[in-house]
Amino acid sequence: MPIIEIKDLNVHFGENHALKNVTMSLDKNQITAIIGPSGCGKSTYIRCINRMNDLIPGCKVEGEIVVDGSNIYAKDVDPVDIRKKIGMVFQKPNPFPKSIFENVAYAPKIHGLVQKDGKSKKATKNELEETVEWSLRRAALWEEVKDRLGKSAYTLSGGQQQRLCIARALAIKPEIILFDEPCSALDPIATAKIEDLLIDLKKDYTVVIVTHNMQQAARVSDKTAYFYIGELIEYGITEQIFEKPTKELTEKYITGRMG
């Protein structure tokens, strides 16, 4: 069942046509892996499911991206409140500069707590623990942080800090949540923890993940999209875009005769 569907994206950035006439649906409950070579437009494809290509001076977005039912960018919609809906976590962990804790805590307190009904609430000093003490969990950090909340969020690894960007993201209850390469800097360790965090995810979220590795979208992705210099070249099952591609220019992708 689609929860976002986009129809003819077009994004420019001055004279730069970034994306053409990009249509696609995306699942629910899904993890969409986007492959492609660097400067394919991966990122600025998924920075569009939240807005955050709004921030980039001179960039225009023409189509529809549906989200429930709704056009986000139709002209009555904040930015803000889609953001909420659907969070994102970046290539390298960028964590706050501040406490464990509080950067779990830091969007809860600014925006509310989300309640059944979708309006958001001010959040006590206990459900604030509560919230930190659940997303914590849900991003597998929980029992290796729990003893040190109160530490600087730098003083995690690598690994710990890109799940701690997770459970920042999963405070405010995202219904979808982006990843931009979330691995790309992470040693395979600590990569293998986010790829089966990924999986357990999805049963609750619906994930889109850009990932330059393969083998990454072939172990975690239901669904795989291929972007050529801006265009959706293909898109479909996992299985079947890496084994029997309809394309020639997936094909030469895949099996690394293109990078």
The other form holds:
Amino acid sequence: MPIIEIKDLNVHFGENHALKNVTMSLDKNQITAIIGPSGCGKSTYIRCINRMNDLIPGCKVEGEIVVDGSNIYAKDVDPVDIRKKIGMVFQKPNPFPKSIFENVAYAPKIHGLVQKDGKSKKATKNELEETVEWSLRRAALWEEVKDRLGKSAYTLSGGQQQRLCIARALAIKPEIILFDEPCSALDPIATAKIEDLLIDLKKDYTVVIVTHNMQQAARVSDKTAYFYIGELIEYGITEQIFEKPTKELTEKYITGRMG
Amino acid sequence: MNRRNREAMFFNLFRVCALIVVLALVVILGYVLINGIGKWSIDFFTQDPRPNVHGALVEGGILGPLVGTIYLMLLVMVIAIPVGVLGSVFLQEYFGGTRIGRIWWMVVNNLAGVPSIVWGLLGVALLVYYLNFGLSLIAAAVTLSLLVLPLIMVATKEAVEAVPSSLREASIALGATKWQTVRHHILPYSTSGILTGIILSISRAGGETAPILLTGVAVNASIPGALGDQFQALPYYIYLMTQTTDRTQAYAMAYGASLVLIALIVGLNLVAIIMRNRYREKYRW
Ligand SMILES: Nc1ncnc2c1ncn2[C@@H]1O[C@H](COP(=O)(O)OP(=O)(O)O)[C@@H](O)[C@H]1O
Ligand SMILES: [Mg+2]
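Now that we've seen the form predicted alone, could you pull up the form predicted in complex with the partner chain?
Complete assembly follows, chain above in first position.
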């Protein structure tokens, strides 16, 4: 069942046509991998889904992205509301220079906690602590940090920092989480931990992951989309894309003859 | 001359330059200290300037000028810090990277180079007479605030730019608004840099003579009780002392007062260093 439907998405950075007529839909509770050579528009694409490109002066986005039945690029939509519902994890771990606890508690603190009736209210200290513990457990970090929640996030290793960033994103209770090359700054062991976590998260969340590591795409994703110079070349079940790609460009890329 | 020799020669040249800088500083500070410290006494800090038999204000102390200068510094802090810091952050976060933003920063950078007497002229024409502030503490404080505004703005801009954009993105991606991002992240993380600019500005405001000369400082004014009153100030007092005929006594008073002014500025810098280190400890990336 599709949760995100993208229709005729075009992105321009001034003269540069960075994404060209992209149309695709992403399934709920699945992992979709975005692959392609450097500069093909992977980051641009994923940043359209939570309207992060709105921050870049001179960036123009056209087309529709329908999430849960409503177009997030409709005129009356506040991008801040979109970002409250879609989590994002970046290429380099970017925890705030605050304590581990403060990092995870930040979003629930400013947004309040969502109640059963859909409204949100200010979180009590207790509820904040619960949310922080829940998020850290969900990000498989709790056991490693439970005794030092007050310590600076920068005392953690790179892999732990990245899982902290995942916990921080989970604390907003999103339905969708976007990952932009989350492992490119990590060593293989930390990478494996994140990959396990991704597969575990799939039960409850819809995951979109940009990666330049094709083995990673093959290992974790259900579907894979291949981009080349701003165009969606091929999109389908991951095994098919890797074993029997239908387009020559895709085959060249995954067999390593390009990129 | 071979390469080794040439390198040695340049290295010695640099050494001489560094020595000149250090010597100049030591000589100036030492000279003021030696000549001024003798005047420091309880009376010097608790009495107003008094005329001697010839009518020159070389007796008594510097209470009035000292209080006037402290009032000026405080007022400049109250006016220039919020306007400068918030204005700068606003320009940076909302117009950063746009043409309007670039033009505006060009204007600010140029304003930083405008001579202080020109600000004084603006202050007297616009504030004192056109807006009817009269010659007053508030007219002088606003003029000095305008003068230091570009300094605070440029320092704030640089401090804000030093915050990695990845932290800004992290906050926005969590659904924080721009203002929340500024208040919870950008400002706290750039506090140490902003403080440097603030201290520099306050020191500058405390030491300026030309602008206050035109906008409200007065010989022997009493300690101001309201914003509309005239006032005395240390730099102006020092200037007056150099204008009297009674050189020996007047210069001694001028050195004593200069030492107070320097101590004020050094004190401010120490406070800034302590606060800066505290913030740097707290927010490190
Ligand atoms: N902030 C930006 N300003 C201008 N052009 C950009 C910006 N970000 C990306 N682009 C351009 O968009 C294209 C796609 O970039 P990107 O999405 O970052 O590629 P990828 O993530 O696949 O390496 C590139 O041509 C790049 O130069
Ligand atoms: Mg990228």
